[in-house]
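Here's a solo chain for you in structure tokens, the form predicted on its own.
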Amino acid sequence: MKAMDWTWGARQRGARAAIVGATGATGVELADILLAAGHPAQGLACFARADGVLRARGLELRVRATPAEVEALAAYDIVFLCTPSEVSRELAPRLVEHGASVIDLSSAFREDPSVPLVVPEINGDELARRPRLVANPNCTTAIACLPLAVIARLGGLEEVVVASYQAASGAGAAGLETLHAETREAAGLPRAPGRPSPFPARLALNVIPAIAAVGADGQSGEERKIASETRKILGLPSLPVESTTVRVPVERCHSVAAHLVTARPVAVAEVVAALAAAPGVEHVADPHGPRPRECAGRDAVQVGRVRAGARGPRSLAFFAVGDQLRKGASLNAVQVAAALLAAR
């Protein structure tokens, strides 16, 4: 396996980092990949809107409300925003104001062109000028990317048609509590009560073909969301992107399924060995493989089913497993705030 593009050593373990929104999934995530790099918890402050506790490797964390003033959150070295999109849009500008370096991990400002969107092995070099605001990209997006990127620089892109099958935990911990209650319910078991469904139906035993509200257009927010920053993180401004992004009731890993054009030809042996030299990927021989279970936890983007399309000499399809909280959330925003700090 190959390791990460990252390295959190002496100098990111002796920066203070705070979490605002620790108590999230994606913040809980962050808390946990931070301390099995070796970042010491009284450098780690965690922040929520109310004071409580967060568990992560067999630690206890404080958690204290958010401060009104954001000069207290502005002195610590590196400041996540796990909040949502309208907390970031009010609360980023104000800590960069105050020179805070900021990586955001909502939408709120992935579109905006004077912030950098970015997964450190594919537009790292974004990194360089020590941007103060860094947007974390969608975390389908991300997934998705990692394995375009390698194929990008090998014969170029024309077309990207992918479909997504989204984790109910990509919901936060609501979607997760949903899919087991109802599937509780399915078996026959009593369904305990819980907080309401973040979904517009059922998911257990089934499928939902959209996610996030659907547009006079047709098209869903997180279909949006996935051709404007494939875009933008591949610098393809042109590019055509086409999506249909799908609730599937599984656990935790987003899946995509990929159809792309190549501008040159691109033999799919080369794809394989290029895939398998990519940091951040992992090619999968299995013919039913990458899966979703398997590839919970892990860092890699796995990426299999690699073959050659129906379309003519360019067209190419295939499949990739990513665990949505790590390289799709909290791990990238890691690799991110490591660079950042390596540059101080």
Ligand SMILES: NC(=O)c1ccc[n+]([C@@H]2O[C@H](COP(=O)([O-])OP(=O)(O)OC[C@H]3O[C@@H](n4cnc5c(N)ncnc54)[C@H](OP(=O)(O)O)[C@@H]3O)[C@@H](O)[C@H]2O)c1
Given for the second form:
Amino acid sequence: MKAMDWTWGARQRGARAAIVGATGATGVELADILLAAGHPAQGLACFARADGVLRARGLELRVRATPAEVEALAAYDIVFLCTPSEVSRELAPRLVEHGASVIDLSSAFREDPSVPLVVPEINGDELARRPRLVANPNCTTAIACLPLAVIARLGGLEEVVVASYQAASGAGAAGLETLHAETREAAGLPRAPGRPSPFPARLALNVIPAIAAVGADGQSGEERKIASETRKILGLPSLPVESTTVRVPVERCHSVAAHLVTARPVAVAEVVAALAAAPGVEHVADPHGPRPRECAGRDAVQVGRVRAGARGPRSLAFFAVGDQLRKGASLNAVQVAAALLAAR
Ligand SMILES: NC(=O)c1ccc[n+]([C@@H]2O[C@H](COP(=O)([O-])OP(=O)(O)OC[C@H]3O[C@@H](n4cnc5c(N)ncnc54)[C@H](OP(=O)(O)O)[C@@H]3O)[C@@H](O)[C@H]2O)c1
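The structure above corresponds to the form predicted on its own; please provide the structure of the form predicted in complex with the ligand.
Next comes the full complex, this chain leading.
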């Protein structure tokens, strides 16, 4: 695996960055990560649907309505699209046409073979050719792929089965608001008025066993993304990947229970040692961990419960938790930006 050093040094701090969709769950997180890395507030332009204000790191940043003319946006050194897919699909090609460097957090271009889909610790070498448009991965996929890549390097991968436990904020700011409102209501407190729920059923005190729409084949949109994106990121186009994606009443951090078969036998101790040494991953020895509440706000994907599987010497299992707003979205995008700006 390629080690990824991400630094936000003078070159990156001197860049003019724009966040489109700055008022959403990933946009706010991105602004927070950039400011924490020392990016000057005056070098960060925030856009959403309408004018407003964004609070991050104790600062009030002005948010402007996204201009209809892309030339104004394309003038920035790096543009982060933290927007719904349909918005990114329309905006990204026009920005690239006008010479911008774009990192898109939506699913719009992830399956496009001409667009790199990058988790820097795994396939950061894709950035060496300085692509104008980079797709940021699905949040659950990024979290699952970091430990999977470590194991693939040790013993190859023949099949992967995952069950996900996905936080409310994975459905954006409205998802988190809904969980808070429903939890208050469940505790007998008055429900504050807010945006409509993005979920198909009540989430508080519940689980919902499908993320996004379910197709005629019975698979959810998230399950399709996990399969296709895992294959693309790991560079294993025929890897069988099966999943069940579940929304749980957790504020932030997605969890995955993974069961896999390697090509060659790998000892559990070898996996644990490799996880401890790998960039972007942290091994957790707690037999009842890792857990989303404790992982929230952390950069590394935490991996625990590493054990032999029941399907012979090539089967393994683990449980991984990652902050999907950070490594599953905004932190990954900032790491990609750091590499692109370093090569300018
Ligand atoms: N949440 C996650 O954990 C996560 C993880 C990985 C990837 N993603 C992807 O990242 C993208 C953003 O997700 P999110 O969770 O941050 O969503 P969100 O909380 O719903 O925020 C969406 C943002 O997009 C803006 N927006 C919507 N339509 C727009 C338009 N026509 N022009 C300009 N801005 C527009 C919104 O502005 P207003 O506030 O003005 O409406 C808001 O700032 C999505 O594609 C999502 O699938 C999300």
